[in-house]
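Take a look at this single chain in structure tokens; it is the form predicted alone.
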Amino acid sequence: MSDKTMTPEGVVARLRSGMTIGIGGWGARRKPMALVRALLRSEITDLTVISYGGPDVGLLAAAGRIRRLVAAFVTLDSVPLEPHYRAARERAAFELTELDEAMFMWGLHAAANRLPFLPVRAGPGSDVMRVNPGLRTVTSPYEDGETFAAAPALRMDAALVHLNRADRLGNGSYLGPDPYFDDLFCEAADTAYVSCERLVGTAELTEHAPPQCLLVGRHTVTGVVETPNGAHFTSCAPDHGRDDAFLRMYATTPWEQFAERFLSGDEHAYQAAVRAWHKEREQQR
């Protein structure tokens, strides 16, 4: 067994324009945000993003680096719709795959499992067949003879995730409420990665928490960074909660501006001017 510790830009260098990449995590709740400021300090570009999308689409969509969006949703949470996605679908700056919560969920399915597709009775009936003229239909060979919208396999060639701890062998455990479908990215992608607030030893993942919670396996992971903070300003329970002065800022400044301010460096830079921005605030109380 080895040791798949690596840096975020470690990551990176392992990623190439036009890929298919995965990012785990759920709106403004756990995401692998450090590894995403990493993606954007590269020159890769023309990606297909697949989400429940948050502020990792916004930033990579405001940025230009997607040229192709599958998600269910966009939001900030406490911003019902991403405002630096909505700012990029309004100049049409790339194509969207706008799928049902419960289709989205069965295409990891469908990829996890190796399968093409899996059957689903969301859709039918609803606007997402005709906003998707390309979803198919499947019909039961059953009795019943039902009809199923067909929720295609969402397969990745890189998939991001965010957990609480991991150990060097790439085995990874969430402490929060949800596993948000973390595991069935990493499955549904040829090669993962997994970032984690702090590394810990193998024994340490179930030592203060429920075997449940272990939701990552070494097997489905490639390569493991620490990354203490790196899902801000998303929330990583109970590790820290949603820096929500900062997402309402976020939401309310000009691209331009915000990038220059908190992407022009490293995630130490960044990290630092997150601090310097708090530390601002407070003194103008």
Given for the second form:
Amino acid sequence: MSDKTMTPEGVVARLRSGMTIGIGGWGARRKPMALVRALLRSEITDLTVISYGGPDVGLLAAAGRIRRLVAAFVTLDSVPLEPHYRAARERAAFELTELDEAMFMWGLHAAANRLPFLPVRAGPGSDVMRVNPGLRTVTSPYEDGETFAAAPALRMDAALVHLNRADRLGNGSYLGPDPYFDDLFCEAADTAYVSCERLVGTAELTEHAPPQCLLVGRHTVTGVVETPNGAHFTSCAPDHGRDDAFLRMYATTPWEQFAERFLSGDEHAYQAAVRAWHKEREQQR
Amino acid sequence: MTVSRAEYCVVACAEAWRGDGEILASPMGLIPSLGARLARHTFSPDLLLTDGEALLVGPDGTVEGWLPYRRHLAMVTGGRRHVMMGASQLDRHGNQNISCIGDWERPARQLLGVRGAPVNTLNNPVSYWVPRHSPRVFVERVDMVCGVGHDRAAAVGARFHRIPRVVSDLGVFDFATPDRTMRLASLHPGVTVDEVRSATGFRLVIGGSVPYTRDPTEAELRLIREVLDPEGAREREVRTA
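Form predicted alone done, so how does the form predicted together with the partner chain look?
Once more the chain from above appears, this time first in line as the rest of the complex follows.
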């Protein structure tokens, strides 16, 4: 069986401008930030990004890489509004497909099931239908005759997700309380790349955790990347929490300044810059 | 004993979940959270509460269930949930906006996004909490309909649509009018009808004699002050006038 391990740069080398990229996690929780940072170091642009949005969206929007965003919200959790995303939206920097959270989920299910859409009782009556004139409704063929939104399949060229553990074959487990929708992202994509806190042997995946923690199966995974602290500054329970101090700095620092200090080198340089920033901050207190 | 405005708001929010039975109380924001927990501790002991993440927990934090986002969404569509959401804008029909202010194509202010407001309002009871009652929030027309109000719900034949109440720092509102438009249901003590009227950007239905929001019992006050919010965070969200 094939060893699918690769580097963040190796993942990005498989991506192209103009692609549709799904990003797992939720808000400021378990985002594949190391892969997003690698994407930022590349020249790739013109992306359609599908995400339960957090700083992944803020970073890509600030760097001007997004042509279209598909999302129900963008938040940093402890800072409710994502400032870089807001700034980009307020200058109409990209197109937005704004969907309800449930429509988004059924769109992922539809794509994972190779269906063109799934009916969902959400959308009708709201302006989600107005701002997405391409959205269609579907009427129940049974006696009730109710009309639903037909949530379109959110099929993607590539999915990026971050998990706690993975083996070299692409099996991945989450050890926190919520799977989010990472398995669906992988199933809904033509290729999927899993970064993980720690690469382990297959047997070790179920040595300390029950088998139902195995969220992502290797048949849906193209590449595996070991990126310790790779979800930083979002949370990756129980390996690490959200770095709220760093998050607040990110939210209040001009983009160019943040990018220059933290994003000009590789992932090792990023992690070193974060450690240096925390050290400086401690010394100032 | 002097009851603060914030404490009246907690009680008014708690009342939203009275008689709801064994369903999930989903409060967004501090005062609704205190309200839900107050209701759980007193008159609605069967309510389910989350830890704010993926666990269902009892009042002492005992884990009793698992509710990750995908199961949470199933709970929404199953109807066994009553959420109290925030509102950046709200109109007389109960249409709510948390997405953006101004033109959606190029908003003057981008806010959170629609989140789950459309699915919530079409599937389970949705109440609203507004900590600063003003004409900027209570508007003639919202810029982006996220939560569906009564007029639009009727137009699409929404079978499970219900907006039990709106609580603000000035009073409690419902839609118990012939055309399902917003009505002043009670004033928090210390607030006048004129104050509410001038802080509302649309013509509010106001009856002949408006009651006051009920006082908390001594036991409820003790719970709020000693158990649920000993640090007094509630007084920062809503200040006593």
